[in-house]
Amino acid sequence: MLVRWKRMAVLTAAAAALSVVVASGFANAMPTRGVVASATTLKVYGFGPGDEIANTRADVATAAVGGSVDNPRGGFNDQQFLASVASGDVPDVVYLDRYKIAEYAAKGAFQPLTSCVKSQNVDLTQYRKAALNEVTYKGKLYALPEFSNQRTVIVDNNVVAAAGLKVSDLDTKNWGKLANANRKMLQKSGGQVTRIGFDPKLPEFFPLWVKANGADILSKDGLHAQLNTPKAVAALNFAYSLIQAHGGWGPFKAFRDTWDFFGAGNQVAKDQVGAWPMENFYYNTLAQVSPNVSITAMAFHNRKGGPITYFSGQGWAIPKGAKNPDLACTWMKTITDSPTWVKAAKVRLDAQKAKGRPFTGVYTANSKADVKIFQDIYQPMGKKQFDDAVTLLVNVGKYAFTIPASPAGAEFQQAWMDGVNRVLAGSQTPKQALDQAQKEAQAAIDKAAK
C-alpha cells in the first residue's frame, strides 16, 4: 500500500540526463581518496526531518559528522536530483528507494562504497544479505540499506471461523486448499462483494507469488528479465484467480476501496476480509486503532512449505562529485549502525508510551539492530496476537528475498506492474501480459546496460 511507482517519462528523462552529464566529465569531479573536504556543511538530500525514528538517528549522525548538516525537508525526487547533477552542485549523500540505486550507479551518478567501507571499517555483516544484494551492482556496493519492509499474511480469525475453516487452511503452500478457503470466506450480495476472502495484493506482490512458485522475475545479475517463464505465468494465473472468484477486479476493487484502512472501522475490525499479505507497518496500525481484533500473523510460504518474505526499502548513496564523501560515509555508516537504531527505538517506545499507544517494534535492514531492539527495548503488549506478530516479523527476515539490482530497476518494475494491471483490467491474459512485459523490460535493461 505504501509503495507507489514513478512514471516512465520521469525515468526516461533521468536516464537521458544522466548519460549526458556523465559523458561531459562528471567522473572527473570525483574527489581524490584521502583529500580533506573543502566544505564544512554536509548536504543531505531525500531524507528531511521526519518522525522520532528519523530525527533521533539524524541527530546521532550529525554529532558523528562533527559539523553542520543541511537536511532540507522532502523526499528524493528524480528531476530535482538530476537538476543538481546538471548544475554540478550535487548533494554529498542521498536517501532513496533501493530499487533505483543500480540504475543511477550504471549511469555513473553514484560512486561505489569500496573506499568508504574500507577506510571507516563499516561492518557489512550487520546488514541483511538480501538488502545488500539490492544495492550491489556488478559486484560493487553502491549504498547502505536502511529499513526492511517484510511481508507476512494477516488472518482475520473471525472470518476464518465463520467460514468453517482453520487458519492452517490459508497456508500459501497449498494453492488448491487456499483457493477453496478463498471461495468459502468471500461473500457477495446482489452482485456486489461484501467480504473478500483472500486478497493476493496484486499488482504489488506479484514477485512474492512468483517466488512462492519457485522462480524469480529477474536474473541474479539484474540483466535478464524472467517475467514470462511458465512458473511466473502460473503464479499470476493463480493469484488473479483469487480475485476472479469475487466476480472480477471491478467488484473486488470497488469493495476494497470502501475500507477504512487506517481507522478504527478498518476491514479487520469489521470482518471484511479473510486474509491478505501485508507490509509490517500494518500491525502497528491495527494495534493502535483496533487493539482487540482477533488476528493471526502467518509467514508466507512457498509451495514446498518454506517461509519467504519480500524485502524492499531505502538506502544511502554517495553521488559522484560529492564535495564531502568522507563525511557522507560517516553519516551513512552512523545512521544505519546498530546502536543508532537501538537509541531511536527507545525514543519511539517512550513517545508511544507517553501517548498511551502500543509499540510494535522497528524493522531494519540491520539484523544486529533488530536483535538488540527486541531483546532490550521491545516490551510485550500483553495481547498475544500482536506479540506473536512481532516475533514472526523478527524471525522471518532471515528468509527474505529482493529484486536484484538492475541498471533499469525502475523501468523493469514499471513493466511488470503495467503487465499485471492489464490482466486486472481484463485487456490481456496473464500469458499475453507477461510476454509484453518481458519484451518491454528486457529492452529497457539492454538499453541501460550499454
The other form holds:
Amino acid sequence: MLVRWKRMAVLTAAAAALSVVVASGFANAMPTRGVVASATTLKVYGFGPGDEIANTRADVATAAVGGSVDNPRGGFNDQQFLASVASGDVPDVVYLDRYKIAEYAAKGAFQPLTSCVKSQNVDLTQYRKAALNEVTYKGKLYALPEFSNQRTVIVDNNVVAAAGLKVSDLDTKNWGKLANANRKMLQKSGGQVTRIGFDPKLPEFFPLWVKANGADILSKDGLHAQLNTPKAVAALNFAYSLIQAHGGWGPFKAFRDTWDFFGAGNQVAKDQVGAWPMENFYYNTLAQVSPNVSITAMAFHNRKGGPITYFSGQGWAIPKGAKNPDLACTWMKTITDSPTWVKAAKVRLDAQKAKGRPFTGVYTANSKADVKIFQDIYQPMGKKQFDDAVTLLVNVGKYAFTIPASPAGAEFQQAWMDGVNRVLAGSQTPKQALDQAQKEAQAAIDKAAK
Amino acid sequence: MATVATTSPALGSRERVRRWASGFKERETWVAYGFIFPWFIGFSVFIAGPMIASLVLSFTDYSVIQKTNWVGTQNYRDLIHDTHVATAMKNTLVFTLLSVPLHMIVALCLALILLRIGRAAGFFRTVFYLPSMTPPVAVAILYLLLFNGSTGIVNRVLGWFGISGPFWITDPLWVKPGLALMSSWALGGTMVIYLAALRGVPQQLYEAAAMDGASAWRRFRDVTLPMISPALLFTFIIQTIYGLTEFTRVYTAFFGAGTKTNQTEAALLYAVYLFRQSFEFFHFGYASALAWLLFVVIMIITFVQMRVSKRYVFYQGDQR
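Having seen the form predicted alone, could you give me the form predicted together with its partner chain?
Below, the chain from earlier opens the complete complex, with every other chain and molecule after it.
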C-alpha cells in the first residue's frame, strides 16, 4: 500500500512538474517569437492571401517594405483585434471596413497618419475625396482608402420590355413614375411573389434613398444623427412602398432569398427582377456566370436628376502601439498607390483572358488608378451591356457620397438598420422607427464622443 | 433549554468541520482531492476567475481599448432604461417557454417509441441522435432554407394539408415559434437520457397497474412519469438554461455576416444582444452587467424549478 501511495505521489509530482514546464515553455516561447517578429517582420492583419488583385499588390508592397511580411489568412475580426490590443501585441497595419475606422480612432486605437503622409510624401490627391472623408476624424486622417464599392441600378431589359416600359421609366429621379413601373413589373401568384419589380435594397441602401431625397443621415462632422428628418422619413416611406406593393416584406424577402445570386440561374438570367441598385462587383459576377443577359446599367439619380452613388469600402490603418509604423506606412502607401493598382489590374486581365472570362475593370478609391486602368488596361469585351456598365462605373465615382466618419460608426449603423428593419417587419411606421433610431444613434454618438 | 437551542447548531457545524478535517488522515481523501484538483484548477481559471473579473468589470466602462473608469452602478441603472434589454429578455423567455416543452415532449415521444421498437432500436437511436452532431451554424443555415416562406420544405408540407404556412423568418409573430422548432432539431441527448430512465422503470409496477385495470394512459401518467421524473427535472433545468443562453444558431441565422436583411427585433435574444454590446460596440462593462443580470435570472428560475420539483419529482427510496 505504501509503495502504491509513494508511486502515486511521484506520478502526481511528475505531472505537476510537466505542466509547469509546458506552461513555462509556452511562456518563454511566446515573447521570443514576438520579439523576433517585431524586429524584422511587418505584421499585417485583416488582408490575408486573396485573389490575383490582392496577391499582386501584396507582392509589390512586400518588395517596397524590403523585409519579411507576416500576412495571416482571414479578414479583420473585431474580437481578434481587441484580443491583440489587450495583449499589447498589436499588428503593424490593419485592413478593415472604412466605416469602422473613425470608431477605433475615437477610442485611440489607431494612429493619425499625419507623420506617415508627411515623411513618405503620400500623394493624397490621388484618392477619392469621398473615401478620404470616410477615414478622416476630427480633421485627422486615420487610414488610406483602398477598394471602392459604388452602387448603380441594374435593369433587366427583358422584364422592362415585357411590362411595356422603357428603361427611362425606371429613373430614380421620378418617384411617381418609378412606383408605377414597379407595380407593372412585379408579379404575384397565390400570395407569393414570383417577380420583383424594383427592389429598393432595404435596409442596406437606406442612406442612398435619403441622399436621393436631398438629405444626409449624419452631419459632416459625424456627431449629429439626422435620421428622422422629414426628408429621411419620406425617403423610407417611398422605398418601403416599393416593397409593400409586392404584398409586404414577408413574401418579398422569401422570394428574394430563393435567388441563385452567384450562379448561372441568377435572378437576371431568370428574369426574376425588373431592376435594383447594386454594388459594382455584381457586373463582374453577371459577366462571368451569365454573360448573355440583357441588362442596362443606370446611374442612381437624385430627385433633381443628378447622378449619385453611395460609396463604401476598406482602408488601411496603423494601430497605436504598432512596432513598425514606418514600414506600415510604406506598405499602405504602396498597396494603394496608382502604379500598384495598374499592375494588379494587368495581372487580373491576363488571368481572365486565360480563363476565357471577361474583365470588367477594377474599382478603387484611387481615382488616378481607376482612370489609368480604364485607359491602359481595360479592353472592351464586345458585349455592349457590360462595356456600358464599365464606362458608367468609371464616371459615376465623381458623384460619390459616403457616410461621414463617426465615433460610433457601428452603433450608428445598427440604429438606422434596426429602424428600417422595424418598418419592414411592420412593427413601426417609418416616422416611429426613425424617431427611435435617431434617439439611439445620437445617444451612442454622444457617449462615444465624450 | 434556551441555551441548548442556541448552542447546538454551532456545535454541529464545528463537529462537521472536525469530521471533515479528520478525513485527511485517510489516504483515500488525499487521493480523492488529487483527482478533483485538476478540475478545481480548471474551474478557478476558466470559470470562477472570469466570473469574478466580469463582476468587477460590470462596475466599469471597460472597452479594452480605452482607459477604464469605475462607474459604480451606472451600467445596472442603464439596463433599466435600455428598451432593447426588455425586448431581448422578453424574446428569450418566450423562446424558452416554447422550446423547452417542445424539446422535452418530442424527446420523450421518441424515447417511448425507441423503447418499443425492439431489435432496430440501436439503429434508430443513432439516427435520432445524428442531428445533435450537426454544427449549430449548419443548423442555422438549414433553418433558413427549411423555413423559407416561399419555397421552404416546412411550408410545402403544410401546403399538402391545405395550410398556407407563415413567413417564419420575417413575420415577428412566427420568428420565435420557428426558432423553437429549430431548437428541437438537436434533441438526441435528451432522448438518450429519457431512454435510460425509461429502461430503469421496474416492470412489475406496470404489471401491477395492468392487473388493477389501469389503461395505457394511466400507466404512463401514474407509473412512467413519476418514475422518470428525476430525469425530466434534470433535462427541464438544463434545457431552460440552454434556452436562456441560446446564441449560435440565432446569431448565425439572423445577425451574423451577410444577414443584414434578416435582422429582426423578434429574434433578438438576450445572449445575442450581450454579444453585440461587447464585441460589436465594445461596451464590455455594460455587457458584463447584462451577463450578471442573466445569471441572476437563471439562478431565480432554477431555484423556482427546484422548489416546485419537490412536489412533483419522485426519487426511489426517497433519497435525493
